[in-house]
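In the form predicted alone, a lone chain appears below as structure tokens.
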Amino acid sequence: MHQPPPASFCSSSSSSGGSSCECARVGVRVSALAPAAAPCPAPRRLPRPRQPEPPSRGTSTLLPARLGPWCSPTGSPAPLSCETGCGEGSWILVCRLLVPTQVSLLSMEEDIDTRKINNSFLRDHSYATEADIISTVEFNHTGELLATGDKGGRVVIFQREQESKNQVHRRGEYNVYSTFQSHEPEFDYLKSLEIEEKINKIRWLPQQNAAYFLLSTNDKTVKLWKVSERDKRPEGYNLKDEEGRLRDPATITTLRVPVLRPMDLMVEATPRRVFANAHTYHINSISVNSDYETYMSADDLRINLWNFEITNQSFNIVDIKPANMEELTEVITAAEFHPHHCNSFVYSSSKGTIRLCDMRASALCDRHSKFFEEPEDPSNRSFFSEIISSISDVKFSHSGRYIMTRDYLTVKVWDLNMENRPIETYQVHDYLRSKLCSLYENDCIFDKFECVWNGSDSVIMTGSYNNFFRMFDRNTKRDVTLEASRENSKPRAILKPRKVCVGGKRRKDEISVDSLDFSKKILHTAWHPSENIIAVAATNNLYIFQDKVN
């Protein structure tokens, strides 16, 4: 049946109307959302702001490592699996990088080659502030670049060094490629609200030419950035001198042809598009469509579809905001496009449900095509069931056949052809189930952990507390717990599996569940798209590990 013209394809300023209060983050009670015409009621539970633990003093150096192709003894690419990819003693530290502060950025600008990490960049830990805490990590489609965003609104891009002729397999280090301020703190005077500069998500676009493009977003505004190199500068202008000042036309007696002169390599980051004023609530997800012409941005109640060439209009494709905000029962927590079908996307909710939508069915995708939900066991029902069932991340597999979701305690894999239950469930830190009360009191129960696939969809990785991160092999059903810590950051140090002791006698190599440091947490991780190289963010430290090459 022919659909009427999409009336919701309106200017972004008109679509931002609604409630004058901000939507609380997922996990906080949804009653924090107020009706549009009424003041915001006090939520039953709001997380208290936490100050990060001041890091201990110390310095870091970049450690070179072999990052060559990960191959089997025959020379062909080996499968990525826990048996060889995340088993015991199979991961080594490549390097530990730090997000630069404003102090180190000033020092880097004085250097001739800002692509190299110097001592001012790997500065003393005492300069680290809350603005330096990494808030997102993302490889580009080739894995040659790795971007991080922090709470200070900065984006730092690391580039993988090319292999040398003498050491073919030492395609080594990820060095600083570009650093720029993506977002600044703002203030909404109409709503009397502060808008943080924190980078919530970064998404790369496939490279089409010599330049790189990426999307970055804070709570309200999405920006499209172009990152390009320049190693030549024009000289010999007719109307300007060498310093750029205008010349007196009376002194111009000859016509000169400008020429390009070599110069030191400079990496420039310029904003090409700014997509603003389309979200009333906090943006939690952005996803680039497989047609590479559109992308979507999702906040707590709405999902908007954008065209990269149009900044003043967006198409609202999902709107779950009820007419009466007192009837609100769930919020959107994450959303992502299908990797191959440009018409399909999924979004998750704070109730632990996943909805698959098809944009061919209707202009407004309020009616889902498929609904994924696991029935709850009444015997396990508790006060915290609603909070720990909230989905913090959703990811399509590279093949597009499966969906992976992460809630507070588990990672689940869903088959698109089976909606009633997940086909795989992995316990991330089930030993914390008995400590949910204390985790609720210190607000850790509201932490949002991400999850990632490896390049072949055979291994899953996600974070935990005490700087632990977990890997699960879907084929062998093996799992491993590893730790990203400054104490283990020796050159090419092999990561030893860690185990948590719940009760009884504790072995020498185990750590008691009562000794876990909940201020140290791995929320953001990334996996190289084609190799066994992972990036793990721990506060202001970025750890890069690779599979051990024999």
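Keep in mind the model is a prediction, meaning the values are calculated, not measured. Numbering follows the first chain given and starts at 1. Rigid core (definition): largest C-alpha set, two forms, superposition within 1.5 Å. What changes on going to the form predicted together with its partner chain:
When the rigid core is held fixed, the Cα atom of Leu190 travels less than 2 angstroms between the two forms. For Arg367, the Cα coordinates differ by under 2 angstroms between the two forms after the core has been superposed. After superposition on the rigid core, displacement of the C-alpha of Asn209 between the two forms stays below 2 Å.
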Contents of the next structure:
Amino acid sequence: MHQPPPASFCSSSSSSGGSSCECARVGVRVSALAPAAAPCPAPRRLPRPRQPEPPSRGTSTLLPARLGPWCSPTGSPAPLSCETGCGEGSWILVCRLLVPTQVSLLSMEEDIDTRKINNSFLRDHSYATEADIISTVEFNHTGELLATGDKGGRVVIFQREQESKNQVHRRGEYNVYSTFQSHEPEFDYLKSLEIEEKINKIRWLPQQNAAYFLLSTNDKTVKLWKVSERDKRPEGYNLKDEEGRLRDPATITTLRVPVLRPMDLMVEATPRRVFANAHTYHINSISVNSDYETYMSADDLRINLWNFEITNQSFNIVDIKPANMEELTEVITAAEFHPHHCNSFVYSSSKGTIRLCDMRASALCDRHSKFFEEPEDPSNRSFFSEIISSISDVKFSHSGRYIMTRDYLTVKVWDLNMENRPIETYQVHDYLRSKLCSLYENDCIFDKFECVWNGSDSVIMTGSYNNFFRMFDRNTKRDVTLEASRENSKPRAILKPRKVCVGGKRRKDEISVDSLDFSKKILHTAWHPSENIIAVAATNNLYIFQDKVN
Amino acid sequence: MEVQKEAQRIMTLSVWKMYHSRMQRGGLRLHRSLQLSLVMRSARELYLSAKVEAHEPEVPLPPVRSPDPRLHQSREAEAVVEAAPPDGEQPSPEPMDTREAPPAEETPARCAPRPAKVSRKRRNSSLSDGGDVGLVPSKKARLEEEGEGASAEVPDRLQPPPAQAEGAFPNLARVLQRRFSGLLNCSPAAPPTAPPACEAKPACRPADSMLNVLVRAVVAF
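Structure of the form predicted together with its partner chain, please, following the form predicted alone?
Let's see the whole complex now, leading with the same chain.
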């Protein structure tokens, strides 16, 4: 039944033999108690939104450098009076970052044939706006950086605007910091399968030196990226002139020592490790361990444990593949390490169960330490019960005491100490329960929503349809529905709470279930680790909202 | 009747989705396929239970006709899916008995709807009495051999498969291999791929066995 852990995989093409002048190796253990301090001075204020970066060293140069898809933020955040909100204040739009309109127009004017060509393998990215659909959003550990991944395999990192006396209101805005192509479409010749370049997950590593490190993954390959700044360059070489051309040795009469001179800030992203060929099925999660030396990647049936330094081997720690695939009843849908205990992790399944495993118990963690399952409510049993009970996301609270799971219609909070039922259940959009058949027809029932905790674990947030997203305050038991939309996002706008009308009588501001737009869904959201700033991804737009409490 | 129609519609829809998921970029998604198969199984159970209820007192004509449109539609899916490249991920391509649905429950359902084709039915039940659920797919295999354009009277040409001692699947694999290896074009490894390719195809007749095989097969991605 168990397959032996793979001893090794074919070594990938990573250039992991780093040169010695690079910053400290990833994975150097720091004391677990020390906060992730930034030893370097705070990054400087960026100049105005920058031109797209040339392809970074190490990235593929198959496709020409493309325009970063992100424009500068529209409007400035407005100081507002506090209106009734979700208990912790009201939410205002800080910035909305969107795809340049010329790209959208281009794709609209295309004829059918061109579109067909563009949909084929290795399509030209400048046409397809589908490539701009955001597929993951993640703040780093300080909240200063926000990374987004999209379907086209790009990663865009935003940096928070520094506070300054001149522009008080600009603090809280996020501007483009770096853009790079993380993954390219690939073709698996053995299986005749195309491997999508869509970024499934991004996870940041805690900062240990001046550079930032993040993991990004598509369906098959995980990559470790180093994002670093360069603001000085050496000048005054003897053998080369300023443009890099070799000088004629006969013209050299003096010897000088090169000096470092300031230059325009440049942000480079280089792939430091490539972890490939370890997953037969599609990777759905990655999670960095609290020891900062290892991380895990989970696909539908297996979870592998990696060391950051070693790219050609990984340990398989969970394998739920049955000997006979016909006996398959559940798959792994998400996995995460415990935030403080480096030996524990959880993984959720498509059957609505969560398993907590302890790596100290055995090398192969097929037997769980804890098994969380809520008995099904027989009154809710329907044709599609099995599908909607599938957990699409699992997240530990920052305290490590609770886990939150998202299935199609609800969000549940579980106490790690109680396995037989969740301690809290929140209905996200229960009005869809009677519409499951139509949602099955239009494929919406397969949508995988994510959920997030706020920094203090008091509020949880998740997305819904019609560009709605919901927040639930665990203490006051109040909840709010907000909308991330272009129409409502005027520069000085406070978000107005929305309401979906379920019954017959529809009030003025309510929206009825039938007029919900199911193509506009919010699957990915992120919450700043310490402040009330949230990032909401609505298709190809990224909205950043801030709580404004006077 | 409504329930049956609904269940049927959902099954057809699921097959369609299953077929299309093979064509999409990124390859087959295991989780999605699993969910589709779960829905199909629920639809089948619903359909069967509705059918049993409906047919206890009544003449079974409607059910005989109802699989036809589905049959026709599934044929196309079949033909194309067969040509699709095999999914090389599964190590064990042999279909096996359905986990949950015992053949016994389907036998009465099968018996009821086809008085007109008594001989087929009898043979069918006799085979089922052998306790060999794998025979049902063999019926489908037989069906395929007669050609894609064949009409719906598949069970007429049923021949009892050779008896086996060990269980349904080795025999099924062999039968399917024989039947389908010719139909698969350019497949690098014909024998192991024959079962997977046919697995995704719905059988034509009868409805119950179709569902049976289909659901079983679909899970075996």
